[in-house]
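Shown next as structure tokens: one chain only, the form predicted alone.
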Amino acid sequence: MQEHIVIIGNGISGVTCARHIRKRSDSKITIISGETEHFFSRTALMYVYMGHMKFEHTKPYEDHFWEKNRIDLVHGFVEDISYGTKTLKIRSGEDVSYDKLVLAVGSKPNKFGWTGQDLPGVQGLYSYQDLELLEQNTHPYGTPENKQRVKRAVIVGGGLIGVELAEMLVTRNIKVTFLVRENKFWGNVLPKGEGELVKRHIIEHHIDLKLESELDVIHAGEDGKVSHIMTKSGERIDCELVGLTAGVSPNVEFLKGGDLALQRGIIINQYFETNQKDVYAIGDCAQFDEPVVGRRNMEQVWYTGRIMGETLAATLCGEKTKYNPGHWFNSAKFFDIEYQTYGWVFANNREGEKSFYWEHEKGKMCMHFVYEGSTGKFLGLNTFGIRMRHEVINDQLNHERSIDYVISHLADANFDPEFYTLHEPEIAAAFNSQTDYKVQLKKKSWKRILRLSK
């Protein structure tokens, strides 16, 4: 009898399961999905809202795709799990029975019982639905003489999130002001600074950027829409619309009740097996017994979902695979100037580490270099405004290279475009003068820039 798999959720993590689950077996395979019918690019839909592309632009697969390779779409919530006879309970009605589940379920805003915080007005962003209720919001159309409701917002949360939606909002015209609880940008995660660079650079962009300023309440005007907000020191800031990009936490509220094992998320161990037999979780709302050694226990970025999916293909076709997602790895963008961080880069270096910190005189570009103080190894590396080639900076981190041999090979790393300037013989120089180290540029990386600089 053919083995029937079915998947809650078609983000990254669930769609790269089911799509290594087709690769490797004929099991038949469901993905059930209340957000979209199809597939899609979460951190696209910026651009959607932004008039970049269009929403069928962000899917990677043409929609026979999912016929083609056998994997069956039910578009609908499920609302009830029964573990003892493995079936699911649809919203429209629908029985779905598995022999093996995978909870690929996802995020959503974090709220932290804000007075005033499930107003109109008031959202996260994080699915198609959130776009779509950023869109009903501060669509100016259908009112009157076609003129914007929202004239100014306030985005609660220094993250990445809340810096893509003041770019949305920015381009639409609306006033943006950022609350943000640190002393700097994304302080706990962010080194001095890299925070300072990423607050110049919002400001630039005429954001209000207001550092150790915290949400209190959020009020409604006589319409019952947002009208202002009060922060916790005294001060009103006048407001149509408030975006809560404060983090996100797994989308676990349908789960709870049952015999399913849950903390924060769904607690599994390092093969994505929770408490129910045959039941497994990965993406977003997994949560780790035991973490891989030197990470979390949650790991909610695209790159690891896409591991975890893989990862548990293979568990599921037989051949048991333990989660192993390498180094750290994350990208972003900050406006634009982009982020790569590699290895560990801690907002504040560890017992034992030393750090090396590069910035261009123009303000816009930096890196940041993490090594053991004793031995020199090379930990990490952050870097603004210079992309770097991802298997260059991983091979390096596997082979446990040095500080200066990272160095004195930047150029073999840099990924940008060919007649791009190349900053190597700056940060060497760098690096020579603030350390005890003397480096040379690796001669075919001095080649490369003296032909480049013709």
Second form
Amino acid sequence: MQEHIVIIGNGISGVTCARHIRKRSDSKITIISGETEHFFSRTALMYVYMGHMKFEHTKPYEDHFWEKNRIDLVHGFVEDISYGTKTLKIRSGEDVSYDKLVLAVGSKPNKFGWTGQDLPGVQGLYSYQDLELLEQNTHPYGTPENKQRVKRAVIVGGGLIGVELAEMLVTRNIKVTFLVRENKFWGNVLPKGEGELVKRHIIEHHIDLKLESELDVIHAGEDGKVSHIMTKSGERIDCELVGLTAGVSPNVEFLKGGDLALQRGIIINQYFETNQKDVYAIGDCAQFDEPVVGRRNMEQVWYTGRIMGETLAATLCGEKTKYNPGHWFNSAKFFDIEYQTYGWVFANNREGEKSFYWEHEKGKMCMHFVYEGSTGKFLGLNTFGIRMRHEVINDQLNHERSIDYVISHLADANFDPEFYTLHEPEIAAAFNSQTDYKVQLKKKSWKRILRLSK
Amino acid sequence: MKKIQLIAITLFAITMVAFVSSLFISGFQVSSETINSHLDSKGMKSEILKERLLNEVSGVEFSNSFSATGKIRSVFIESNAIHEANVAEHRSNKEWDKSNDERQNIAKGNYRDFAYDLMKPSGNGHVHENKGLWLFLTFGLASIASLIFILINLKVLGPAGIKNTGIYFENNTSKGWIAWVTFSFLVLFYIGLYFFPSVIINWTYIVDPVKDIFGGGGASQWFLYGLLYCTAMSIMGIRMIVKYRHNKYQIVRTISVVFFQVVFAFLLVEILPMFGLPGVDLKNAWPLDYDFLFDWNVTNLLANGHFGKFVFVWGISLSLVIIPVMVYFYGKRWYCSWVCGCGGLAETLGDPYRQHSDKTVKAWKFERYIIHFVLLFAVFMTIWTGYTSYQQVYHPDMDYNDKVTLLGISSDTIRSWYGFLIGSVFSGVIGTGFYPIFGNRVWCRFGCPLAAYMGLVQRFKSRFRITTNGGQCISCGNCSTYCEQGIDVRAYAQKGQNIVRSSCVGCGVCAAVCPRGVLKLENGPEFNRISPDNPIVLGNEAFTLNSDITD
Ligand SMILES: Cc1cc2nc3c(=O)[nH]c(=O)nc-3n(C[C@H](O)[C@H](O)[C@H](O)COP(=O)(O)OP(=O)(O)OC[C@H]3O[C@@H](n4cnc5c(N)ncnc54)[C@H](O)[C@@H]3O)c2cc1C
Ligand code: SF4
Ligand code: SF4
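Structure of the form predicted together with its partner chain (previous: the form predicted alone):
The complete assembly is shown below, putting the previous chain first.
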């Protein structure tokens, strides 16, 4: 009999896993997922709301892809799993049995027990249903001012999804107040310079950004819908919509009370194995019992979900493989400013780390390099408004290049479109004047970029 | 600000209404002199035609171009029908001489050009008497209104950046009724331009004052088209630059493509004849320029001294040497997005519709069949017409039938079918008319034989690629949505593979709209240009990447 691998969740991690299993083996694959029939890109939800795309465009594969690759899709929610008999129950009543089970069930928006957090007009932004709800809670694009359902929205929590929500709402002419607990934007991740840059840009987009303010209570009006909120400092803000974007947490509610080991997420080892035989977990919902050195025990981003899916597929097909992500990288966009990060740049330098920060005179581009003070070893880079070449930086991190090497080879790493003004001379000059290094810029070399020579 | 924009749109709509109604509010009165001299100059001998024209057309006040065209059409066709019937009768009586004589009476050509020639000198009425005023009311005001609208966007749309907000909500850009009206207008316009020029003759009056700058003589429908083309491209080019003002690639490329259109396809074509030289578009390359080896073009060039010969040699080297070499170094974008007029219109006037291209695998398959079919068709047609031109130049005394016949097929037949199907219907009516519904590069993607030719070079021997930035893709789909060539860019990017596709015109918009900085158009070594099929995407150290060939 063919082995039956069942995957719960058709997000990036579950789908990547399924695709790679199919590449490697002939097992029967079933993906069960409740949110949408087909895989779509969660990261693109904002573009659907803003009218850049239609929902169909967010689907990375055409609908015939699944049948062609013999990946069975079941649209439904799993309610219960019996690990002993290796069966699971779908809400519609059907039972499915598995030989191996992959939990790739993602996350849900955090709610911290605020009074009023479940009122109509209060919502997070994670799922397709959240997008539909947001359409209901707000007015259509182009609604004249006097007919707008929502005049002001309050967004709680200054992270990436919060900025996206702010950008979305602005396109419907909604005024946005953004409550951020920290004293700088995305304060637990971004260093001061970058935080300031993003803050300025958010304000440039007419967002009422309130740093160091926290939500206290959400109040309803006579119609039972949100009417205003109170901050901890006692300020009242009238609003018709509250967006809760204070992070996400693993979506493990339906797994509680069973035999599966859970903490915040599903506990796994480096092979994605849970405490139950033949049950694995990947993506947003997973929590490593022991994180890979230097990394967090929960990684809730697109890329790690994909890497976990790729890796687990090998194990499931008989080639037992450990989670071994390369150097950290991530990216995002704050309104018009793109952000990429490679390696580690923390909000505050760790012990022994040094920073070099360059900002363009117009204040919309910056680069922040972190290196080891004693050896000069390059550790990481934040870049805003300038694109960098992943392969090159990754290679520099792999080879433990020194900071002066990295600065002098900036031309290799630049990934901006052709004809863009290059700021490398300026960056190098700033570096030389701020440090004792005297770097000379090297010309861009395809040989180095393609790693044909050192 | 938004109010002013609303006023500008309204003004633009009014100018469009004025433009269309100008077709209906000017009459024609064809004089007997016009008729006589035209028949003489064309060597049309038919007495029936002449008499009927003098009786039924000359002196009659036609209230618009449709009724005038209609009348001339029926006279032309009926007169020919009588002569053809006579020919048949003489033949059946075996009166060969009579039949041959009568045959001379059948008017050559088609009634459309005939009507155009008779009507062009015969207009009267408001448009004809007030050309300058109408030029201002249509071209002038429309340009001003559009510019106001576009420049206000600098303020309304906020800081520079990708502003595709509302594209799938706005009526015009999401196939609403405005798109359908625009579609119908464009299709009808092209049908008029290619097949019924006499019907749109009033529009040529409107641009007569501009033609006067270039030596006068009355604007033809092609002059009208050229001017309209340049105006649309310039204004929508400014829109493009405003929209992408943060993106230098887009700015430089847009300036280039507008420059080549205005200077090479329009100004030079108009100015060269003022110096007695043939008005050729030097950037137009075979096989897009499908009539390059037609006998009239070849003989015309060879009859025009050094300049004509230069153009002839230039045309051949452009197609056979310059184009493949440039595609090798820069990809076909150097032509399609930087130089070409068709591409230029698509990138400017067509930009608001780029998202409508079909991204399915099915469409891709269809594309590969049809575009290569057109290329083959063009090559065959060129062999046949080239043969005819060769005989024309080297054996001018040969019988006409022998000159045009090769392997039993007439080059005249092939070329008229090509001209009709590909030259007019595909590239014009469908290629541009369909912008608002099927996207802006229908012709470039499915029909252009030059694109097919350059595509083969780009796919198999070129330094151009769109590099995918390691593992940074989030599969959002912006790139695929806005690829006017219907390339599913994301399908490559999310696998970490470079995009090397014959159809990519290098517009750079996928790279511009990507919110994660994943894509870069660049020219580099051919090594690993087409990414090896890596097991995984960069960022996963659990496996080795195939491309990691050193250390
Ligand atoms: C608005 C937004 C923007 C983002 N932008 C970025 C970004 O730019 N870059 C980045 O790296 N990351 C981004 N992320 C995070 C990224 O999207 C997630 O890390 C990633 O989608 C997680 O993938 P996953 O496969 O683990 O889970 P999910 O994508 O959450 O998929 C899990 C699926 O399982 C289904 N499911 C759950 N429980 C059950 C059940 N019991 N039965 C059946 N089905 C079930 C869920 O409905 C869901 O469809 C963003 C997230 C959001 C919400
Ligand atoms: S792939 Fe990119 S550059 Fe090529 S045609 Fe499509 S959008 Fe333009
Ligand atoms: S736009 Fe960029 S991030 Fe989005 S799918 Fe395309 S390459 Fe990937």
